[in-house]
Structures are given as structure tokens and as C-alpha cells.
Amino acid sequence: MANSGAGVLRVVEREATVYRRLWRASVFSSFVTPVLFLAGIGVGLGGLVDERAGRVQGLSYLVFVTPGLLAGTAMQVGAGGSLWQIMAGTKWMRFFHGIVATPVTATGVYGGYLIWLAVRTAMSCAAFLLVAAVLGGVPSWWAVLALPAAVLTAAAFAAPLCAFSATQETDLSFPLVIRLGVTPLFLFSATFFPLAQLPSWLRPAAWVSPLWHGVELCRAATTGRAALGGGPARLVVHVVVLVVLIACGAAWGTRTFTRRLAQ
């Protein structure tokens, strides 16, 4: 077999040489839809928020929701790329299978599919980190370390979610996955309202979404305040809790990959 390492490597290349000639596909709902939510509700619906409501946590809204939104960015890139893309790989057009044809190994297919997930985030990110600096959205220079966030947060998205696509024999689990499971979080992850507004028996349901604790993680660098996080130890909290899924994901995904890969 090939060195583990550099069987991932091989399989990063060959997905951004797929992604060279197909990104165009891509670019709406990674990036455009993005700014179109922050231009139509953090510049649109924010100003008659600040002019009704006042500020939010002490931040005009377009500021409050940028974060949530690159979070929310961050989630979509992850999720999606998890789903199809795995089916596709695995049963319809069997191109992971070719892959471990070579000496790469089913983990290093599952390892380097997920960091170029990572790559593929961070390139949105910035893209949507840059357009909102110029929107006014990012107040702070510590906002460089949302970009980590973001990928944290994809992460633990795609590590749990590719495992589950290599088991699936139809993508009819697909779109509940999406409408379900992960477009709700929108809502109960303190995207565009503070968690605080949330009645007291819902807010465990924010707790235990990686979108929250992504969504604290971005907005404490966006505006340069660990209090919006919780302060510096419940940072902490955040970025193990995102480090667990991931690595819950990855050890659940090892195995789903090498049992399909092996059919």
C-alpha cells in the first residue's frame, strides 16, 4: 500500500482537478446565495432592526448576522458535499472504487475527500469574509480566525454525514437530511436571533448543533469579543465539541468506506 499520507494527497489533487472544471456549477450556492442572504437581510432587514430594535448584544445587526451567516456557509459547503457526491463516488458512478484500485487505501479516499471538503470551505469563506468586510459586517482583524471556525464546522458536518451517504444503497434519505436536519438548524443555532430568544426547553437544541457552537466560535472573531462566545473557556468548550464530532465522524466513516469500498 501507499504511504497513508500521501494516498490522501492524491485524492485532494484529483477532486480539486475535478473541481477546476465543474466549480462553476458550484459557485451559486456556495458563495452567491451566501451574499444575497447577508446583502438582503443583514443590510436589508438590519437596518429596520437597528432603527426598531435598537442594537443586538451591542452590535448593529448586519455585524450580529454575518458570522451566523459564514457559519451557515460553512454548513451548506460541508453538508452538501457530503451527500450525492459520496453516492456518486460509491455506487453510481463508482469512482472511489477505481480510486482504491490503486495502492490508496478506502481511508485515505475517506481522508482526503474531507480535507478537500476544507479546502473547498475555506475558498468560500473568504470569499463571503472579504464581501462582508466591505458590506461593513466584520468590525474586527481577529475575524481571519473565523476562517478555522468555518472549517471546524464544515468538518463536523461532513465527517458524520459522508459515513452515513457510504452506506446508503438510494439518496432518497438525501433531501430529508437537508430539510430536516440540517436547514432547521438555521433557526436554533442563534443565526440571526440571539439563543436567549429562544423559549428555555428549545435552547438544548442549540446546544447540541455543531452550528452553534461554529456560529459562537465565528462571531466572537468577526467582532473581536470572546464574551459573544461565552468568553475564552467556553471557546474552548466550542472547538472540542466540534474536534469530538469530527473525530466520532472520522472513526465511524473509516469503517462505512472500507466496508463499501470493499464490495
Given for the second form:
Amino acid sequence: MANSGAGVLRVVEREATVYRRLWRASVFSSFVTPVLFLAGIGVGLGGLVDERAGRVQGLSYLVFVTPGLLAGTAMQVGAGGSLWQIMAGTKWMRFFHGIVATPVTATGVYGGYLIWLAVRTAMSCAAFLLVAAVLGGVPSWWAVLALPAAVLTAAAFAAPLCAFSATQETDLSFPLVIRLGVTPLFLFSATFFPLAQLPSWLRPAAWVSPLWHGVELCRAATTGRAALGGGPARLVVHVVVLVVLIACGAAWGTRTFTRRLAQ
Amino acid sequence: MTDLGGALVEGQGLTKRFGSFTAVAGIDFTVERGKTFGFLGPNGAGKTTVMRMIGCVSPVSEGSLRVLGMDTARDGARIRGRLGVVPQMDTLDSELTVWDNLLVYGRYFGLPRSVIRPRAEELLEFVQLTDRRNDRVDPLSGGMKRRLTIARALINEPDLLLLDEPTTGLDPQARHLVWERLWRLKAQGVTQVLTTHYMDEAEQLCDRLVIMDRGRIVAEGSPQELIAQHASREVVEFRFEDRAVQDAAVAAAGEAGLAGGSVDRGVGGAGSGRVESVGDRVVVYTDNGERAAEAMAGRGVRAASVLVRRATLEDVFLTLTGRTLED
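Let's see the other form, the form predicted together with the partner chain, since the form predicted on its own is already up.
Below is the entire complex, every chain and molecule, led by the chain shown above.
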């Protein structure tokens, strides 16, 4: 339907209008913090690692950790934007209800919001990549492909989480999503160290982490070495896993947004 | 534009169920072009649900509902494109300024900015918010927010304006400002559908209205017709501080022959000859309020206060349901 397609873009416009007023607040969480991680862990701790352990998977620690932080940032933007913001639209400030009184549908609101999160992820990650490149963490031009990989990673979190948030009556569960979901994944998805460091019985747990698939894709891209993502066939699997997550999330979100906004 | 034969909204057997709960139980109504049509009823009567169905954000469970000549089940988005909606609870975008609220909302209708800008100027003038255009929405008073919502609802020059409890929660002055704007729109020929649980609002604004109670329509007509049909000419209200005294007063009213008539039969005038005991009041419907008050005093009824007044829609509602609108 051409109509609902246009509606999606109107919602993106709304978000962009808000962002033009409030972008300063989000610069910290989505850009400054990741860059601080990069400087502190990539450069600072990395110097120590390189000195003591030599190379990690044949890479300097900064080059190893850059794609991990990149995918981690994508997850933070995608997941962070899918919780309280949705509650604001459905319950606290209720502006989503104002939107569905126009030709824009509940699905349009959901889709538009997801696309906006994808745009924000791309902006944050592009800025992060530039800084990382200047610091020497991005050895390959293949790194431009890390941007779509980061966007896929963010969407794989945002699609199901936005769907979930629309079902919630309060924000009580959101800190749990962060503490039990986002933070452990950030630490143990081959972001800061290779999976081989994990006890073997714990490794399968990383395989179900959407972030791990995103990190592997980003690492293959920023280093230009497909082998680091498990080889070309494995890279395709990573993409498929993320796309399936997005598709399932979207099917769910269409239902939960319609139920919340148009019953 | 399609010729709608004058009817902008037509509901037939319109029903809405949420699980096993029936919020709207098969109502029929017609809204004519250029008129203001009201749904009057207490909270929980199903008014908001009807409005959400007309506004095509809530699917119809049963029956039919045509808005602007289209079927709400099939043409929801097209219908919404030609409606203006003022919801009961604010849905303003509090992350945006007053001006951006209008601009962004116009874009949801697919209007180009060049069309929205002059309209937004005009609408801000119309709702007297021009000097607040660059302010955020949050610090605005309740009345200003409601006026901004009305301006926002007009950004697409709608064929039909839906107002759900447009002045609930506003102080009297803010309320009059809203009413004044709605009268101006009516004078311009804008068709309006509104819900309210204020009988004075319904009397002031509506050409026709239906009275709703528990999901059903219990009466329909112009405010004057409804009063003439379902209430007496005058009403005497006796207020009591003591329940026993109040019960004695009801008995005394019966003995005085004040409860002798019956509704709608025209015994001594339509609707007169009824006595209702609600809350701390005894309400007597009669043709002659002074004489009824005297008759009660003659029987030794000592009320804390006695008030003789004209009948209102509130009395119509009380007569039809035995309850008050504020319940």
C-alpha cells in the first residue's frame, strides 16, 4: 500500500524533527560513551594486552575491539531506543495515539520508528568508525560494509523490543532488559575477547546472542578478513540470523502496535 | 466529493465488544451535514468508544458504520484523512513546540509544508496561541493545550470534527473560550460530533443529541425537544442533611399528589408528576414549582434548601435512567 509507505516516512520525519531539538542529549550515549570505551579499552588497555599477549586473532587489540564496540554501540542505540521511548508514545505522552488518528496506521508508526532507529544507528556508527579510523582501529576499506552490518544488528534488537514495549503497562521490566539482556551480551559476545576465551560449555550461549552475529560481521568488515567472521558461508548465516530476528520482530510488532493503538 | 445526501455519519446496529464486555450495544444514529451532534451520557456510557469507531481507530464488532459515505472497515485511512479529531486525553507531541506540533501533524496527512505553514499561522491566530508558537507544549495550561489540539485537528480542513469531552477538566473561563471557538466553527458550517457528560455543554453546542446509558441510546432529539418530552416545565430541588427527613419528604410528596402523574403521558404537562430521590436531594417534576414547594412546606417538610428552576437535560437523564450524569 503506497499510503502506508508514505505514513512510515511521516513518522521518520516526526522523529527527525524531535531529534533536531534534542540531539545534544543523545550524543553522549550514542557517540561520546563508545568513543571513551575505544580510547580507554582499545588504546589504553589494548596497549597492555599487545605488550603482554602479543596479538589477538592476529590483530592488535585496538583493531580487534573496534568492531566489537561498533556492534555494541549499534545494540545500545537499537535496544535503548526501543524501551522508554515507546512507553512515552503509547502511555506517558500518548503522541502515538495522535498519529493513528490520521491516515498513518499503527503499523506505520512501528515501521517509521524502526527506520528512524536505523538512521540513528547509522549516524552514530559512522561517527564512531571515523574516530576509530583516526586512532588506527580500522585497517580496511571494507569497513564501509560494517555500517549496514551495524544497522542490521540494531534492528535485530529494536524490532522485537519495540514490539515488546508496546505490550507493557509500566516501565518496570525495562531495567531488567538492560541488566539481564543488553549488558551481559555486550560483555560476552566476542566484543572484548574471542569466544575461545569462554569455557567451551558457555560458547553455544554466545551463538544465540544477536550481538555475536553482528560483531562477527563487523569484524570481518573492519579488518577486511572474512575468515575472522568464520568465512564467507558463515557470514551469510550471520546475516540470515539477524534478518530472521528482524522479520519475526516485525510480525510481532505489527500486532502489538495495532492492539495498543487501534482497538 | 461524493454526494452524501446530507448524512455524514450513519450508524446502524453499531456494536462494540471487548471480550465479554459490551461497550456499545447496537445503536442507530445519523449525523447531518453542518450540524453539531452530541452524545450525552455519564462516564462509561460508551461515548468514547463510539467516537473511536467513527474515528476509524477502533474496529466495529457488529452492525454498520459509514462515515463521509465510506465504510469504516474498508476505508479507514481515507476517512481519517478527512477527519479532525480532538481526543479526550491529550495526544499532543510534548517533545515539540506549538508550531512544530501543527507542522508535523499536517505532514501525517501528506500535506506539503507550503500548504501547512499559512494554515498553521491562521489556526494559531484562531485559537489565540500565536504568541506561544515557539514554546514547548508542556508548560501550556490545560485550556491552551485543548485549543492547540483543536487547531491541530483543523490542519487538514476536515469535513467532520470529532470532539471527545472537549472541555472536561477545564476551568469555566477556559471552557468558554473553547465553546466560543466551536460556535465560530459551527457558524462556518463545520459539522461536529461531540461527547460530553456536561448537560450545559450539550445544551449550548448541540443541534441534536442522543442520550447514552450503558452502551445504549435512551433518547434522541434537540435539547428543547428532549426537555419537553421527558421533563416537566419546572423542577423543585429539596436538599436534605438527614436521610430520615429526606425519606419522609418523599412520602409527603406522594401524599401531596406530586407523584401522581406519569412520564410521557402528558398528565398536567409532559413529564410532570414525578418524584426522584437522588443523593441528598429530592427532585420534584412539576408544572408549577412554587405551588409544589408550598405544598411540601404545608406538610411540614423542612429541607436544608429549596430551589425552583427550569428543567434541563440533566433532568431528562435522571427521568430516563434514575441516575445523574455525574455518577
